[in-house]
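Next up: a single chain in C-alpha cells, the form predicted on its own.
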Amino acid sequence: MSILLPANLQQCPSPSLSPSTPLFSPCPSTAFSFGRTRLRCLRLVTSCVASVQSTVANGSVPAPAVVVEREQIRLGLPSKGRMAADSIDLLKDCQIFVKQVNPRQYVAQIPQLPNTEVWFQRPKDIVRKLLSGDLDLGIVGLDTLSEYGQENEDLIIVHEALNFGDCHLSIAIPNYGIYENINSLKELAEMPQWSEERPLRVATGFTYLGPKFMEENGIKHVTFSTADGALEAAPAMGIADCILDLVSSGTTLKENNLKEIEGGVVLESQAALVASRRALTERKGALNTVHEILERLEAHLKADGQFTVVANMRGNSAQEVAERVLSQPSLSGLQGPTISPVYCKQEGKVSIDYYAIVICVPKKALYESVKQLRAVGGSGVLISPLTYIFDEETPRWGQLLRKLKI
C-alpha cells in the first residue's frame, strides 16, 4: 500500500523552518531547542492541513497528485439515491456484478473484474478523488463532473450517455409579479430593476457553472447565494430573484409557481463513465479494465430497446425475397436483413419454398415493421428482445485512444 498526498500538502511551505534547521537536536542538552523545533513542525503540519481543508471547503479543485503504485483499479459509484441504484442495475445488466457483503460497507468487489474494487462515495467526492488519484474510474452525472471538475484536463469522459440520470441544469423564475411576462434569459437580463447596487440574485448550489454561464452570456449585475435543497422556496421567501437548479420533469417548479425560460438551460446532463487520464496512461491494468467495461456497456446500451424479428416468406430465391423486404422502409435492420433458406421435405424430397428473414428493429418501430413484413408476404413472425450487440470494435474505444494520444 502506498500513501498519496495531495500536491498542495506535499508542497506546503514552512515560513518558520528553514532548510538548514535540523528537525531533531542530536544533543540531549538542547531540549529547549528541540521543543521549539517540534513546535515549528507542529505549526507546519497544522498549516498544511488547514490549507487542504480550506481548499475542500471552498469547492476548488485540488492540484493533481502523482499516480502511485497499487494493485487494484478503483471504480467510484454513487453511495445513495437513485443514481446509486441505477448504476448498480446498469452494471448488472452488463454482467458486471458488484458484490457488497454489507450495505454499510463503502468497499465492494467485482468477481468479473478481479483487479477492480468499487468505492461508494458522494458524486462530488468521486470527481474530487479522481483528481487526487484516489479513484481511477467513476460514474457520475455530467452536471457533477462539470461543477466539481471545472474542465480539468485530467478528467476524461469514457462514455457520456449511460441512459439514466437524465436532467438539465436550468434557470427558473417566478411566474407571477414582475416576472409574469418574462419568458427568456435576454428579457430577464434587460429588466431595469437590476443594477450594481441591486443585482439579480440567483440561489444555486452550482457556484462554478452559474457564474460561468452568466459571464458567457454577457449578463452583468448578478450575484449568487449558495444553497443546498429546497431552492424552489427561495424566490417566494424573498431571498432570491431566481434559482439555478437541476430539472427532471419540471413538476416541482410548477408546484412552486416557477417557470423555466428560453435560453436558460445551462447544461444537459445524464450519467457518464469518467476516468482519470493519468490513471489510464500510468496505472498498470487500468486501460485494459476500461476496455472491458466499455465493451460490455456499449454492447448492452446499443441493444437496449432493440428487438430481433424473424419471419418466413415464400420466394423463388434469396435475392428476390431480399428485394421485397428492402422495399419497405422499416425492414433494413442494422446492416440489412439476413435471408436464409428454409428446407422442407415434401413427398420424400427436400425443397426450398420459404426463406427466413431476420432483422433488428427498435421498439418504437416494432409494430410498423410487423405490418410491413406481412404486406410483402411474411408469416409466422417471431419477436424477442436483444440483450447485447457487439460491434467489431467498440466505437468509443477508438475515441478514447485518440483522446489519450495512444
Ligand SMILES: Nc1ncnc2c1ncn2[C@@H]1O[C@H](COP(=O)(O)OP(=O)(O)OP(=O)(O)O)[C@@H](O)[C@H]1O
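C-alpha atoms forming the largest set that superposes within 1.5 Å between two forms make up the rigid core. Since the structure is predicted, the reported quantities are computational estimates derived from the model, not experimental observations. Residue numbers count along the first chain shown, from 1. What changes on going to the form predicted together with this ligand:
- Once you line up the core between these two forms, the Cα of Cys344 ends up 2 Å or more from where it was.
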Given for the second form:
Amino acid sequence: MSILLPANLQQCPSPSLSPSTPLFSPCPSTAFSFGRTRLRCLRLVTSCVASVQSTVANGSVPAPAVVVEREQIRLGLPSKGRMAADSIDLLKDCQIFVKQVNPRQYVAQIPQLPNTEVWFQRPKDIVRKLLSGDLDLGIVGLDTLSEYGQENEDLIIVHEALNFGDCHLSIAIPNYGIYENINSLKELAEMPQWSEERPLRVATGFTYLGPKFMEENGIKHVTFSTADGALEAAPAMGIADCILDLVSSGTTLKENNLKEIEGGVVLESQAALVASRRALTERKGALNTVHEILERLEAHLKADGQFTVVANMRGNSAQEVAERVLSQPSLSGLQGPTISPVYCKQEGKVSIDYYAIVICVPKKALYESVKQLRAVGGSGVLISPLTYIFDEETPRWGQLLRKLKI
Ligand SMILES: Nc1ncnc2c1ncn2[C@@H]1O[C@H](COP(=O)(O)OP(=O)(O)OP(=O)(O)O)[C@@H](O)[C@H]1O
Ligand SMILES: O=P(O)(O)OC[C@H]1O[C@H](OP(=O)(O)OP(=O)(O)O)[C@H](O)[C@@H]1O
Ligand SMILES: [Mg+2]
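Please supply the coordinates for the form predicted together with this ligand, as a counterpart to the form predicted on its own shown previously.
All chains and molecules follow, beginning with the one already shown.
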C-alpha cells in the first residue's frame, strides 16, 4: 500500500490559533494523518476534486490467493469502544456465551460453537482482517464496513440490522455566521466562497467515504483533513468549514454549534454481521457456523420486537371468535391467531363459553392491540415477553446463499 497524496501538495505557513482567527482563513492549517506519518500544516491546493483512491489510513487489503488452512472458524468482535459490550450482550441473548477470562485477553471460546473462536479486534481491523483472511466472520458497524471494506466483493453482509450501534454518517456545518441560512448540501456547494484556490474544507475520519460522497454529488472544490476524534471542534478552531462524522443523539453537534443539512447524510449505520465470501465458500464448517449464528440472531431479534398476548373471549365457536379477532387490523399475529376452547365446569357440566386467543403483537402496537381486543370482547389480557421466534427458515439464509451463488 502506498500513501496517495496529490502531486501538488504545497506547504503553507503555520496557522494562527488566536481566538480571532477568521473562520475563512485564506491559508488554513490541516493535519493529514496517514498511519504513523503525520504531515502537519500541509494544504492541498489544486486537487479539489475528491479522490476515491485508497490510502494507508483506510486502504483495503486484497483477499489472499488461497484460504489458509486452520481448524477453527474465527469470529471478530470489537475489542473496545461502544460496540464491544453490546456485541457480547447480543450473542448472550442468543444463548451464545463468549468466555473471555479477562478483558485484556484477545481470544475467547464459545462453548456452544466448539469449532469457533472469538478474536477481539478494533472494528476497522475486523474489516481489514476479514479481507486478509485472518478472520472469517465479524460484527462491525456498517459505517466501518463501508469505509474500510471499500465495496470489496469478498465482504458479505449476513445480517445488516443487529439493532445496536445506530448512528448515521452526516455532513454538519456551523449554525452561525455565513452558514446561518444554509440548510442543504446544494446550498452549501453553491456558496460563492468555494473555488479551486479556496476549496470547502471538510474534517473527517472517513477519508474514503467522504471524497466518494462529494464526488458523487458533483462537489468539485473540496478538500479533506483528518483527525482521530473530537472533529466537531474543527470548524470553530478554523481548521475546517464543515465536518463529516457519525451522529447518533445529535448532542455533540448541538454542543458545538453545528447542524446537519438536507442531502448531507452519507449512510445510515448500525451493527452488522459480516463474513468473508472466501471463508464461507472455501473454509470447512464456516457455512454451518454462520447458519447457526444467523438462525439464533434472527430468532432473538425477531422476538425482541414482539409481545405474546393471551386473552379470553366469549363466543359460540372458534371460527366465530377468529372472525371477530381478524376484523381488527392489529390482531392478526405473525400467521394468524391461535384459538383454543376454554373448558369450564358449571353445576357438574363441562361447557365451552370462552376461547383463549394467543397472538404476537409488535411492541410498538401494544396498547392499540389491547384496545382492539377489548373492542371485540376480549377480557383478562395477559402480556408476556417473547424470547425467540424460529421461522421455518430465516429469509436472510436464502439471501446469503444467493449472494454466494450456491
Ligand atoms: N455516537 C454513536 N452512537 C452510536 N453508535 C456509534 C456512535 N459513534 C459510533 N458508533 C458506532 O460504533 C462504532 C464504534 O465506534 P467507537 O467510537 O466505539 O469506536 P471508534 O470511533 O472506531 O474508535 P475511537 O472512538 O476509540 O477512536 C462506529 O463505527 C459506529 O458504527
Ligand atoms: O450524536 P452523538 O450521540 O452526540 O454522538 C456523536 C459522537 O459520537 C462519536 O464520537 P465518540 O464518542 O466515539 O468520540 P470520538 O470522537 O473520540 O470517536 C462521533 O464521532 C461523534 O463525535
Ligand atoms: Mg468514536
